[in-house]
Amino acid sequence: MNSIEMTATGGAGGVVVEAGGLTKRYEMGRKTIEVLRGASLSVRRGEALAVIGASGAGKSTLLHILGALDHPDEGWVRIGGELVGTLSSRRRAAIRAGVIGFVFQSYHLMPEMDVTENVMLPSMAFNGGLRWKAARRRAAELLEQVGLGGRANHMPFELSGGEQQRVALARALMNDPEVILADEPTGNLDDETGGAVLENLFMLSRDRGRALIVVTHSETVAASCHRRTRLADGVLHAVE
């Protein structure tokens, strides 16, 4: 068993994220494209789930709906016991900031902010976030955990791709979220660098008992999760 697989093993607690009957359509001229058609899933605390599928299958759309960034045309999402579709826009924003941590393929670091400030962003945007000094301390701790303690005052352009993704991972954990959603987190990285990022991702989610959903094309990444599900024809199918 490799190191990534070892960090992904472990028990799971209660259900944190669940969704049922998710349907999403897009209008393309006179044509209607249905990227999701009744997709359902549930993920428990401490569990890592991989969502695999062909390009254009709707994996990112699914992740955006689960993360309250988009709305389904039909179906429902429950996060931490709350039905997202019934909530006010303010409450949905609070869930995005305080309950969910996002890791994107393209890092999305703010170029005018240093590494520490980038990690602090979720706390600064969240009403329930830490005060400035406490937020800086937490950011410093997270950077140490992802091996970037010595890069705290650097600007994003001074970092490699792998280092930028580790900053993005630390940022996703800033508000100690219940759920981590990762969209192709190693897609822009070589195998060795991607492996290091994954090891951090699985270790930190495991140690905090967080639910982790990873959208990936990589069979290596998928095999490192507790469960795999394939999105095909708009429906999620369990992979043995």
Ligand SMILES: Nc1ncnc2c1ncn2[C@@H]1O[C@H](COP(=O)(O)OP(=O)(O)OP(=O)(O)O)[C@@H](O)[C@H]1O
Given for the second form:
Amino acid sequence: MNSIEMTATGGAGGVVVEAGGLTKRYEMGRKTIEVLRGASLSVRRGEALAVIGASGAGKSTLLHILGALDHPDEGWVRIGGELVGTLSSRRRAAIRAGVIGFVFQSYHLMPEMDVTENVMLPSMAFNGGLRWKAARRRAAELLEQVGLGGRANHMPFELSGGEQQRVALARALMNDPEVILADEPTGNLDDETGGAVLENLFMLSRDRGRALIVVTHSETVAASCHRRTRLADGVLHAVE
Ligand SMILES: Nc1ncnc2c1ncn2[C@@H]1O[C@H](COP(=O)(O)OP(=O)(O)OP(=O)(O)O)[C@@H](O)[C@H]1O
Ligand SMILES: [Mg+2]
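Please give the other form, namely the form predicted together with the named molecule, since only the form predicted alone has been shown so far.
Zooming out: every chain and molecule, the one shown earlier first.
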């Protein structure tokens, strides 16, 4: 698979991420929790959408489904015009590695790899990725951008929560993804550091046409996005 095939060109009107009728249930013993009950959304190139909602509302669940990391019980997701649910697992993995940049709420850094190797990881998982030397260079640039230039050879356990969060962000941007899904990307950052991280994300969205979906509890972050949507009772409601 080459890098041209991996470009998500988007559907009608520049829509890059689209989902409809998403439902998701979890069985907990005899109890069933219905987390999503028909959630739908669409995001265009260059657009930033904030997803807000109470703790436990299902925001991370939704983001995992949009990022092809989890399957819905019903409903569909289209990334760059392709219906994710109908793809082979190989193609789905290729989209995850090449088109989507995912910032996990709990970072998920590899504990046995240093900071630079963690950032380089997506390029190793992606056939169209950079060669080792170029990947190291890009990882160094990204770490610089998130203010961690001096920590390139540290191990994750040597970093604070907010520093690990910024490594996770740099990693998500490694393959210059068309779609960036960020789960509370500034949750552990002070206002100034968080502001700089967000400015970086908004710049990518604005200047490079990336579609950005940010789950956030911060009103400031939500206000900086083009649109806001609230997840409540399993569905998404537009917020004015
Ligand atoms: N693997 C799982 N098994 C069972 N229940 C789950 C699982 N994952 C999530 N849930 C439940 O689904 C609900 C939604 O969880 P989710 O993590 O999506 O919420 P959230 O909106 O991201 O919350 P927060 O703002 O606290 O991160 C919660 O009640 C949670 O307990
Ligand atoms: Mg969450």
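Residue numbers count along the first chain shown, from 1. In this text, the rigid core denotes the largest set of C-alpha atoms whose superposition between the two forms falls within 1.5 Å. Every value quoted in this text rests on a predicted model; they were computed, and no experiment measured them.
Picking from 100, 146, 50, 59, the hinge for the rigid motion between the two forms turns out to be 100. Comparing the two forms between the two forms, the rotation angle of the smaller rigid part against the larger comes to 14°.
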